[in-house]
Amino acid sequence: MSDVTQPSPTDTAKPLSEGTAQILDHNYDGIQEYDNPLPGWWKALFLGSILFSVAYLTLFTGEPFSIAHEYEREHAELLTRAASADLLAGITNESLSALAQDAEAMQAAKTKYLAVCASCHGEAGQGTIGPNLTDDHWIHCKEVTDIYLTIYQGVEAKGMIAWGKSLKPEEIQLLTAYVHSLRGSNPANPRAPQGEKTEF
């Protein structure tokens, strides 16, 4: 027979240290175990990980974040770049900037601008319905060739039509150079800047 002294029920329920751990009221062959509560920080961390996983599954899964959706987005971006490269064949920032210095060409460009652009951007490019073209803030352009692409392709979401369907590439080049020449012209009553400040 084992001569291990069995603790009394009173002893088994008695806290060992400030109520943070106590001996359970059962034993096996004289072996007893402590009831050690988990630390508060551990419980908080465990609960936080559960809440984070629920939030992550709710917010960061599904269509906007799927691999298929990301593939489609990148594929569309590559097609857009390829189309842009085709449209810009032989057209560079330098060639458009040089065209903007040609006074005779710019006189013809101004006539075309007043006919097709002034209703939205103002006769002096100050902006009316459309944005101001004379400041350093641009919504869709980071370089001169972007102006060409914007005119050619339009911005459907903003109501700007794709002029590439009705104007010749040479006419769009003239318009691009003319719009580029308007920068810094400081017309009267300009529309407030829109987009990001861009230097080109």
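For the two forms, the rigid core is made up of the largest set of C-alpha atoms that agree within 1.5 Å on superposition. Positions refer to the first chain, counted from 1. Small disclaimer: the values here were computed from a predicted structure and weren't measured. Compared with the form predicted in complex with heme C (HEC):
The rigid-core alignment places the CA of E170 less than 2 Å apart between these two forms. Core-superposed comparison between these two forms: the CA of E143 stays below a 2 Å shift. Once both forms are fitted on their rigid core, the CA atom of L51 lies 2 Å or more apart between these two forms.
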Given for the second form:
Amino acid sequence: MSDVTQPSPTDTAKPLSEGTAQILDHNYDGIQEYDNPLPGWWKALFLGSILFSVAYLTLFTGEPFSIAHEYEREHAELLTRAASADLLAGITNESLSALAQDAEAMQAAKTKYLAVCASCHGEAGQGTIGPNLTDDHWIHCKEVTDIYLTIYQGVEAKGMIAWGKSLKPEEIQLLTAYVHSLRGSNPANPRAPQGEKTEF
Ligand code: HEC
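Following the display of the form predicted alone, present the structure of the form predicted in complex with heme C (HEC).
Up next: the whole complex, starting with the chain shown before.
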């Protein structure tokens, strides 16, 4: 052992530099160990990565940002869009508006409306249990085909029946055209507007 490279036993507890670097007490056949603190940047990185993992786990594996949740939502949206496109095969805003001009068809539609829809939407569409269908505020509809889709698919959680299960597509087209024709008719005792003001 040469004194040039090995500190003598009495040196071992002394700081080696201005900082806090120290040599630990033990000595294994001349091999000694520094007791330096970890650098600040290293500790910050270590703590930072733990905090990041906690935040990441909380935000992205639970609601509302989880990837599985996001996937479910987008998948459901695509299915709804595909189903709507299927339901609307051949039915357009124009075909429904044209039907609304057909007085004879609208007479038949009114009879059907009074039989199945008036109990909730009022005889004149003014709204009772269900919303007013004559004003310019709509919860689910931005165009005429949306009226068709809403009647067909219903909003079962909110009490609107999915009429596609019990009425034929032709009957739903007639009812859609009839609802379309009721708009702007200003019946007595209207129910207050619901949803967004929507021009179509
Ligand atoms: C049992 C009561 C009930 C019956 C019967 C009913 N509806 Fe509804 N309807 C509702 C309710 C409640 C809503 C509102 C749903 C919501 O708040 O999301 C609604 C919503 C609608 C909407 C969408 C309104 C909007 O603002 O977007 C249309 C269109 C509609 N109904 C048409 C009809 C037609 C046509 C019939 C007859 C075939 C009918 N409804 C029968 C209860 C009913």
